[in-house]
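What follows is a single chain, given as structure tokens, in the form predicted on its own.
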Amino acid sequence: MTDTIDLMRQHRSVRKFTEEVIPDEKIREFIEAGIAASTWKNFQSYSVIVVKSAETKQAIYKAHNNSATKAVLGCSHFLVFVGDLNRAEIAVKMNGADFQPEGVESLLITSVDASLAAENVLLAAESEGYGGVIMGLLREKSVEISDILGLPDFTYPLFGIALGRPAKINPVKPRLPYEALVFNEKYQLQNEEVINAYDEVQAEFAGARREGSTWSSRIAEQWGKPENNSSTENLKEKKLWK
């Protein structure tokens, strides 16, 4: 196993950080590693907002008022990844065409581009002893986050990464077994046995921290009710959804 593969397999989310501030030149180095990721047709349909001021961190935290976003306050830098077709509008008009950004494909292009870059950023930071956590919870307050960060039309917040020097290293969280995720040639339907088995694995890993809930019950909390419409409303406001 190479050092790179070992690093990737040792990933864990870090939510508690020391007071150490990552040098700005390091943050740039990590982001430049992210920018090197694959991107659809080299369009690079995303942007990154680097947040390090206590004022902006506090505003992001207050928008959610949720303990799950507390890592924003304690991190060295909070990087917000933005799906971005603002540059695309300029390019389309420069070439005399009608700009038509609405639709699922545009959202997939921007989301995948940003996600690939973000994973590179986090791996780069981890390779130098830093840690972080990717926070998709931002989307539940898309309108507020857009206002805080001054996001223009044709842009929308996807997720953030809280980065810093870990104050606590958690064990590596067990994933679903290989056979439940990877299939040869054709998709293989799953059954409740797979879900129940992983519920037990997660319960053993979490211990008392997750008493009263299971992995599958948390999935039910996400997809067993109508979705939070903050992202949809923001996409409409930013002219990316009809």
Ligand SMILES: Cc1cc2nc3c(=O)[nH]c(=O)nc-3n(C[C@H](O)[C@H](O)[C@H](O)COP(=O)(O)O)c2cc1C
Second form
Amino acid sequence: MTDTIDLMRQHRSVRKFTEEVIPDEKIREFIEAGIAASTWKNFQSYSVIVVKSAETKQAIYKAHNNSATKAVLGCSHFLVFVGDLNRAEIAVKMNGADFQPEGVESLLITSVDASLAAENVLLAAESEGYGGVIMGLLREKSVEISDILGLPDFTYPLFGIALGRPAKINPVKPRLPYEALVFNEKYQLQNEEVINAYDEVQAEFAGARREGSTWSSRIAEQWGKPENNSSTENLKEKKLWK
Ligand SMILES: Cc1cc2nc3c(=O)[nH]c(=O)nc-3n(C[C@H](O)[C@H](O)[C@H](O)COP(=O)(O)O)c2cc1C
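Now that the form predicted on its own has been shown, please provide the structure of the form predicted together with this ligand.
Now the complete complex, all chains and molecules, led by this one.
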């Protein structure tokens, strides 16, 4: 196993940090590693907003006022990844075409590009002993986050990465069995047995921190009700959705 593979397999989210501030040049190094990721047609349809100030972290935290976003307050830097077709609008107009950014494909292009870069950023930081957590809960307040960060038309917040020196390192979280996630040649439908078995694995992993929910009940919480509409509302405001 190479050191890179070992590093990737050692990933675990970090939500509690020491007060150490990561030097800005390190943050730049991690982001430069991140943006080396593959990107759709080399369009690089995302931006990263580096949040370091206590005021902006507070504003982001307050928009949610929820313990689930506490890592924003305690981290050294909070990097917000933004799906971004604002530069694309300029390019399209320069070329005399009619800009038409609304649609599913635009959202997939921008969100996939940003995600690939973000994972690279996190791995780069982990390779130097830092840690972090990707925070998509940000999108529950997409409109407010857009205002706080001054996001223009054709942009939308995707997630943040809270980065810092780990104060607490969790064990590596077990994933679904390989065979439940990776199929040869054709899709293999799964059954309740697989879900039950992984509920057990997750319950055992969580131990005393279990708090009454199971892996599948958290999925039910996500997809057993209508989705939070803050992202849609924001996408409409930013002219990315009709
Ligand atoms: C797109 C995305 C959004 C996430 N959003 C949050 C979040 O808002 N809050 C949080 O605590 N963790 C968040 N996470 C972290 C996941 O909960 C975590 O990666 C998952 O439970 C697996 O644990 P591990 O990263 O320790 O292996 C997010 C992860 C991803 C990829």
